[in-house]
Amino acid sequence: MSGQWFLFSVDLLALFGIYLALNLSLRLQLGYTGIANFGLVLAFTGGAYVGGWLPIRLGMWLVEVDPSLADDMIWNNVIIASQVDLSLHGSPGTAMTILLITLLAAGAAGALLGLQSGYPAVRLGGDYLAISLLAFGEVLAIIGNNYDPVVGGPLGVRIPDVWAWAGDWRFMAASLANCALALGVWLYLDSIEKSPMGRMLRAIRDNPDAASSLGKNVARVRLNVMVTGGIICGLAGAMYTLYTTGVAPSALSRFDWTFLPWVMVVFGGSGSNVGVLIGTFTFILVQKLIISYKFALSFLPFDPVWLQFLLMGLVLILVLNFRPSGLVTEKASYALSRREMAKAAGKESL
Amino acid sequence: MASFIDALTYSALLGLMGFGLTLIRRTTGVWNVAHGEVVTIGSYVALTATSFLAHSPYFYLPLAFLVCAGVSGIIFLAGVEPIRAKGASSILLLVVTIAISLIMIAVINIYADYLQNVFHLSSKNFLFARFDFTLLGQMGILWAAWAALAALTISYYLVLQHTRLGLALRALAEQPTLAVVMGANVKSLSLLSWCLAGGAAGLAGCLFPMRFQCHPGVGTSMIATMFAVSIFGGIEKMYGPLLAGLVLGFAQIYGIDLLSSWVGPGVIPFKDLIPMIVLLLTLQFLPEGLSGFVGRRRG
Amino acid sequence: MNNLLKIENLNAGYGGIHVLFDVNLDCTRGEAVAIVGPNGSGKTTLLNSIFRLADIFSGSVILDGTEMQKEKSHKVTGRGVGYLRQEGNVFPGLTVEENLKMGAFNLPKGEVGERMEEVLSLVKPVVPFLRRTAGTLSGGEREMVALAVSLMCRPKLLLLDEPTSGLSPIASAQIAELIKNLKDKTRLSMLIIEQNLKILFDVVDKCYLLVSGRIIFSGGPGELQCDKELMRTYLGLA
């Protein structure tokens, strides 16, 4: 495999891990409780900002760096980051400590933002909630772009590379870590799927009033789901920042981190993990291919990047017209297997 | 004084943008995310017409109205209606308008790239302030924006209250199936609402570059604020967007000036947060919006 | 031809769900026809399919000699059919007067006032609430208004979907009285779905028993009452 293709695949894998985690979090919210979170970008950005703010400060504290540089963290961020990188090369332990603390903080930030968006989610429902969340999604972008101390304003900041110790395998390690995050979320959703909790969540989605009359605290459950979803988004945001070793508010757009996940989930189907996986992989591949072959389209009198928007919009419309539940549809989950049910009913088979 | 006038102008434009969102949500139950791009198209109609045909942008207000009404109507007929006819939920309809918005973002940007690369127009950043006239010592845009908003709101209100068409539109907003049973053609009434909403957005888009910098993402970047206007104003009454536009416009421009003179200039960049804060407070304390609140007090 | 409504081999439902199977029904001018049957047997779907609110898979609905199955929903009223739906049958935010005007949406503008007077003379109890918002009325008052609204379009045929459901015995009796009155005073044909059979039997001329989407009995109310087996099994009346 040539170097270029290797890099292409590794980057594909890294993005795939991040998006899969994010999309599964959307599936948790939409597919299980019917909360149409059009503000995914909010918690993701929160995690990304933590990833942009914390590691460099942790690095300065854990590793020997010229303390005078701390006078202006933003102005000097590239110098500090590269000095920290030098030390991290030889000490995976320190790097992993930074990673863990950052992830903890990002998860906490995501939980807080989930809680914040959860409040309207408890009171409102349906499309009203959806567009409120969409509007709130912009809040962190406005702050990040205008308040430099967070992540350096519109220009963004560079951060230390916690994967530096892996040397040539750096991109591979980071990509695998991203996929590990996605796998964790996958297993979590899978365990919910087969549990009474999963059935309760679906009951709340399909008929909140009935679920509430059966003694389920619908408001609380919805809030829990929003917080859990927020944690996952926050973690994904931090992992993305650590992978790219930099963050700029302009890269955390509503298109990339809210609409694109929605396209993927609606395309694949919010009723199953496999559907989400298929949707995620398809669109990441398409996006990467368009970016890779951009030069081949340079004869066009416009930027080929817009073709991606065009394609996604069209695919989404087609899916909604001809297969509104997505490629893979939801299956009923049973409390008992068929055989056990037959036994309970006192019959040979059902 | 300058910021007072700015606030007044901005309010009217916000009101015009919110008018369409409210109208569409009220009569057809859809939040149209692509409304922002319809506004942008209004701005590009103005840019194209003034660049190729000369004259002042004011001259092309009717054209912008018609083009955007057409675009909005096509969005409804080709995108929303087929999926609505299959009984899609309001969330799926919202996703449809997002899909349409993605397509329109692509088309607008391709068009802007094309204008720039082929005709060497400054299509990614334009302002028409030089074309403006003055009336009674104020910029024409102030009068034009308010005239457009007031004319639309008042005439729509009169139609709603005093004509059969208006009665049917109100009926449609309450019980669509019953309206059908009584012989109202829901499809054409909805189409009419979408076209009118698009037209209002077109007027806003055409007037916007008279005072504010425009670019291919201008409407897209304002959609969150437009939603804030629409929800804050309340969707029950069509004067909601006008009220909400005034409050938000002033809060965003005049209020931030006031705040910066107390707190310091550091707060100015955060003026875009104000609509979000207002939206948050609305959802918490006034879920029926301003017009709903006013209506409740009165009745 | 004296048949006002003729339904032949109708198969109908919603999307992929098949509800009605080979239903045949007719209703002559001035006749009141009752459709009875257990819940979920497809009674409302039958009325909905006349208005094309349900999908017609095959068969035909002929009104006054015109095939209706290709007609658009909003055009049906114009052919002289009024429909009192079981739920959502008034516009709650509009005043009663506006509701009535909306009911006459298909009439020429000049005839609305005249028609309103006619309807109000038929449904007198509505007169005191003309200025009130429909959403503030009680269940019985609202049903009365809804009945008046469905008469506004000068129907030849009136479809009534459980006009007394959820009402107190007194309000039910009032509605039944109005329906009887309508039948006596006008030559209006009616298709009535009703659970409260006792009220119906002295109004209707013909009964259809619909079970699981199929008509299993048709005949006069007397005949149905005589068939103790049917009465007990499907209608819970001995």
Partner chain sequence: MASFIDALTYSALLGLMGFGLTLIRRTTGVWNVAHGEVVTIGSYVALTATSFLAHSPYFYLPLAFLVCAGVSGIIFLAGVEPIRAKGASSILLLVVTIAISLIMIAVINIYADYLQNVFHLSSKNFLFARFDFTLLGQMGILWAAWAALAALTISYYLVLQHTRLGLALRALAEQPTLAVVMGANVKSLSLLSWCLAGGAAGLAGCLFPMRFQCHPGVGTSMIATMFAVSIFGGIEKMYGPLLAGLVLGFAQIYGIDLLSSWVGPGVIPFKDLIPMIVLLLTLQFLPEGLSGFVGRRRG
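In this text, the rigid core denotes the largest set of C-alpha atoms whose superposition between the two forms falls within 1.5 Å. Fair warning: this is a prediction, and the values are worked out from it, not measured in the lab. Numbering follows the first chain given and starts at 1. What changes on going to the form predicted on its own:
Remark: with the core as the superposition reference, the CA shift of residue 297 between the two forms reaches 2 Å or more.
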The other form holds:
Amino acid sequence: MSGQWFLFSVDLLALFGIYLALNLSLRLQLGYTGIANFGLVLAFTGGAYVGGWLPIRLGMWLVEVDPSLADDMIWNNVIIASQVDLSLHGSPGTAMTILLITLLAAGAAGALLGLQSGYPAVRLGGDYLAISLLAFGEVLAIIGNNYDPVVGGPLGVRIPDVWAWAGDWRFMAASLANCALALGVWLYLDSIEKSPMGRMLRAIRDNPDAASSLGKNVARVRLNVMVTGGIICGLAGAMYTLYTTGVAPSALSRFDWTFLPWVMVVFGGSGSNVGVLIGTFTFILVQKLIISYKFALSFLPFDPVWLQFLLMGLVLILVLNFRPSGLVTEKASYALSRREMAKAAGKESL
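Can you switch from the form predicted in complex with its partner chain and show the form predicted on its own instead?
One chain, no partners, no other molecules: that is all that follows.
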């Protein structure tokens, strides 16, 4: 039983790290800047595709693999990945090299996709912006399913395990790395919370016309935020692929990687990092518990697989009706601390 709970906790930690990073990117775009990005799946899928395409080719180049297998890498991907894994078991340096290069490429792909989707859309507002980004989110799903050389088409591909060197602690190492990514994004958002950049983003969110009248290039700022959010989503997509050691377009659905993050962020509160954390952990925990104990829920008058969706819809309706700002509301931020403002006010009164 303890072993089952350990595996449950490790997998929960891994998914929590991925979703928290993804949701914090939505917090940056929606909570700070007011960009209703319903196309999160675009940059996330781009990073996942990089994670499915690049490591196996880097592995063949860095370790000894039968060169004849390269003639059809899609068909032979399982054999190639298995041979690379044998070399990575005793070579953490090579594995980390593959990991770092893949993450750099995934971040670049996310930035490019954020730029391409944001450039024609950032001048729009409200529903038009949301619908445009929603449409962009479907592009890579169509390409991945219909063009096999990307990630093997609908069946997907198996990729080398960059955490193979950790042995029995493989899943723990991967989970901690996912959480490290989320922590890095958290610290980045926290650094701009009280900075002039953070106040400018909130000004654009609350009143873009007023911000524009004060000389701020609203379209350019929004585009920069889209690119930054794309980088975060791309890194999250690559880390997810490297954790699962495989990628298939069917696993990168709009529901899982756009709508579900939106529900988590709305539930926790898009105006607070803590709110995003609470919303993310709550939904991931409930999802894992339903999957693990679905046989114990056989008394329900419907298939337990639908329980998550029903609960998600119910929670969303309740939150939007009774607490539209989420569980944790946004707190006012000041350029100076309260003590410094009181001191400044005292000097002025003199």
